[in-house]
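Only one chain is included here, represented as C-alpha cells and corresponding to the form predicted on its own.
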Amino acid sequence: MHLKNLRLLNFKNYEDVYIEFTSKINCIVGENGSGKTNMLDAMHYLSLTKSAINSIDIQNIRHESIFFTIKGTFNKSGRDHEIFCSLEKGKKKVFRQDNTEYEKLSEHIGQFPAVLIAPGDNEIIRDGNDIRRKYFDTILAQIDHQYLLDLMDYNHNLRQRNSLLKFFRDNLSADPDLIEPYNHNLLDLGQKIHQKRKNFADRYFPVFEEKYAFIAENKEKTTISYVSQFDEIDYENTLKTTLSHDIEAQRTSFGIHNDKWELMINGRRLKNFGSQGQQKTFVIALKLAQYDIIKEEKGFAPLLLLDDIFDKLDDRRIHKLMGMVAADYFSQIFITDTRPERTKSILSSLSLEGNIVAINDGKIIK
C-alpha cells in the first residue's frame, strides 16, 4: 500500500497545495513552522479520521477560513482508492472512500493504517496510564474492527453508569435495578477486550523486546507488563460490591478502563529510572513493533512516518533506523526535516534514491 498524491484546502497553514509522492522514500524539508508535521498529519486524518495533534477537528481549519479538506489517492493491492475528508464550521465531518460517504467514522479506521513517529511519542511514557491504553487501543483498533466497536460500547456503557451513579449520590437513593443492565454490559464488553488485549500482548511484546535489543544492541533488558483487575480478583460480582463505593465517588472503580501498560527497563520503572536516550529508544521500538504487526495483520504494509527524527536522536539511533531503510525493510516512508543537506547527505551514505519536497509557509517550493 501507499499514497500517490495528497491535496490540501484550508488546512491548518496550507491554503491549497497539490503533491504526488513516490512510492518508498519521501522527504519534505523546511524551517520549523513550515508546515512539514502539518502534512503527516494530514496523513494521520486520511488514515485515521482524525489529528494526531489536535483532537479538535475545527482547530484544524486555516486562519479565516470556514473549512477544510484533505484528499488523497491511496495505492492498495493494485488498485487506487481516493479518500476524501472535510469539515466545515458547524457541521458534520465528511469522510468518504472512493464517493462513498461513511455512516460511522468507525468503518474506516485499519483500512489505510498509518504508524507515526513523532518527538511527543515521549507522553507514552511520560505520561499517565490513560495515554498507554490509548495508544495500546489504537493499534489494536487498526488491526481488529470488532475490538474497536466493543470498546467504543464498553465507554458508551460506562459513561451511561457513571451519570446514573452521580444521579444516585445527587438524590441521596440508589436502585440497583436501574444500574444492572450497565453491570452486565460492562463485565462482558470488559472480558472480550481484556482476552483480545491479553492475546495482543502475548503477540507484541517479543516482537517489541526484539527490535528494542537491535536497536540497544542487547544492552538492556526490557518488559511490558499488561495488568488488568480482570486477572486479580473475581469480577462477576465486584460491581454489585462495590457499589456504594462507586455512588459516593461518582465514578466505576472496576473495569478494563483502569487496565496498566507497564513499561520497565532493568527491573525497574522505565519512566523513573530510564535515561533519556533508553526512553527514546524504547519508543522507537514501541513503534517498529506496531508496525510489523500491523504489516503481519493486515498482509500489506502500512505508512511510515518520521517526523522530525533526525533532529530527536542521536546518531547511533538514526543510523540503525536508516540502516532498516536502506535494507529495505520499510515500504512507503514519509521523513520529515528542518536540513536538507542533512537529509541529501544521510540518503546518499546509504546509496538511497528519495522524493524531495520543499516547503516554505505552507508553500511547495519544488
Contents of the next structure:
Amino acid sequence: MHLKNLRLLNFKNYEDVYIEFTSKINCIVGENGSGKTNMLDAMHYLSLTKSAINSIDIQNIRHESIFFTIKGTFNKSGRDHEIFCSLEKGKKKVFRQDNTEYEKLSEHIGQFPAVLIAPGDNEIIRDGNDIRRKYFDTILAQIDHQYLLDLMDYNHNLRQRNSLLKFFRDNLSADPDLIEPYNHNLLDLGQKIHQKRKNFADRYFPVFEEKYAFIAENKEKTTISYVSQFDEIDYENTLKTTLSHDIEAQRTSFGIHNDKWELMINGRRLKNFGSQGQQKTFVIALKLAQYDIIKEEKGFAPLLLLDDIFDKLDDRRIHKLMGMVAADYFSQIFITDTRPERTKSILSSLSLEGNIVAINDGKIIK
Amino acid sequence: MEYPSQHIEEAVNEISKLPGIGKKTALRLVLHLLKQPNAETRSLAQALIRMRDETKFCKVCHNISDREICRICSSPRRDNTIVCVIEDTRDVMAIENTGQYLGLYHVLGGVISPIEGIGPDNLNISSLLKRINASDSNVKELILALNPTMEGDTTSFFITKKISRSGLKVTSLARGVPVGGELEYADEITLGRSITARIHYQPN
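Moving on from the form predicted on its own, please list the structure of the form predicted together with its partner chain.
Let us now look at the entire complex, which starts with that chain.
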C-alpha cells in the first residue's frame, strides 16, 4: 500500500498544497517550524482519523480559518482509494472513503494503517500505564476490528457502571441486581479483551526482541510483560467483593482498564534504569515490531512515518534502521529532516534513492 | 437573525425547540402558516393543546391512550398470558403493525442509563413487577423486546433478575438476517448471531 498524493486545505500551517509522492522513500525537508511534522500528522489523520499530536480536532484548523480538509489517494492492491477528512468549526468531523461517508469513524481504522516513529514516543516509556495501554490498543484495533468494538463497548459499560456507583453513593442505597448487568458485561467483554491482549503479547514479544537485538547489537535482556487482574484464577469472584469499596471510591477497581504493560531491561524497570540510548532503541524496536505485525496481519506494509529520527539516533543506529526498513521493496517511507544533505548522504551510502519534498513556511518549494 | 416581527420571532423560537428542526426550517413553517387561512393555524394550535391536555397514559401498560385503560389492555380478544416489554409507544405501533402479536404490552418509557441519570425508578419497572406478581395475574410469559443496544440489554438483564423467582417464562426477540435481505449485505455481527442461533429449517 502507498499514498500517492496529499491535498491539504487550512490544515495547521498549510493554506492550500498538493503533493505527489513516490511509492518508496520520500524525504520531507525544511527548517524547524516549516510544517514537516504537520504533513506527517495529516497522513496520520487519513490513517487513524485523528491527529497524533493534538487530540482536539478544532485546534488543527489553520489560524483564522473555519475549516480544514485533508484529502489523499491511497493505492492498495492496485486500486486507488480516495480518503477525505474535513472539519468545520461547530460541526461534526466528516470522513469519507471514495465519496462515501462513514457512519462511524471506527469503521475506517485499520484499513489504511500507518506506523509513526516520532520524538514524542518516549512517553510510552516515561508516562503512566494508560499511555502504554493506549499504545497497544491502537495496534490491536488496527489488526482486529472486533477488538476495537469490544473495547468501545467495554469503556461505555465502565462509564455506566461508574455513574451507577455515584448514584448508589448519593442515594445511600445499592441494589445488587442493578449492578449485576454491568458486572456481567465487564467480565464478559473484559475476558475477550484480556485473551486478545495476551495472545498479542505472546506474538509481539519475540518480534520486538529480534528488532531490539538487531539495532542494539548487544545482549541486554529486554522484557515486555502483560499483567492483568484477569490473570488471577479466581478473577470472577473478585468483582463481587469490591462493590462497597467501589461505591466509596466511585470508580471500578477491577477490570482490564487496570491492565499493565511492563517494560523491563536486565530485570529492572526501563523507565528508571534504562540509559537514554537503551530507551531510544527500545521505543524504535517497539514501533518496528508493530510495523512487522501489522504487515503480517494485513498482507501489505503500512505507511512508515519517521519524524525527526536522525537527530535522536547516532549514525550507526540510523544506518541499521534505514537498512532494515528500506530492505523491503514494497514499503513506503516518509522521513522528515531539517538537514537535506544529511538525508541525502545517508540514502546514498545505502544506495537508496529518495524523493525530496522541500517545504518552507507551509509551502512546497521543490 | 433579525426578524421583522416579534411575534414571528417567538413562533420561530418555539418551533425550533422541536427535535430535528433548526431556525431556518422553523421560519419556513411559520411563513407557510402565515400564508394559509387563519382557521388552519387555529385548528393546528387546538389540536396541539388537545393532544397535550387530553392524552392519557394507560394505567396498566403506560401506553398512550384516550382512556384510563387503553384499547389493547381492555380488549377481550387479547391474550392476557403474554406481556411484551418495550421502550416506548413507537415500538407498540411497530409490533401492532405486524399483525402477528395478540398479547399485551408494557411500556417502560426508556431504558436504564446511569450516565443520563435514568435509573429503574424513573421507568415503569416497579409497575411491571407489581403487574406480573399480582394475585389475579394470568401472565405466563414475558417478551423482552427492548432495542438491541447496551442499555436495552442491561435493562432486560435487570428485569430478568427481578423476576427470576416468579417462575415466569422469559423470551426475547430473535435477532438475525432481515426477511428478503441478501446475506452479503447483512452486517457481520447480525450474520454471526444468525449463524450461532440458527433454527430448524421450515419451508415458508
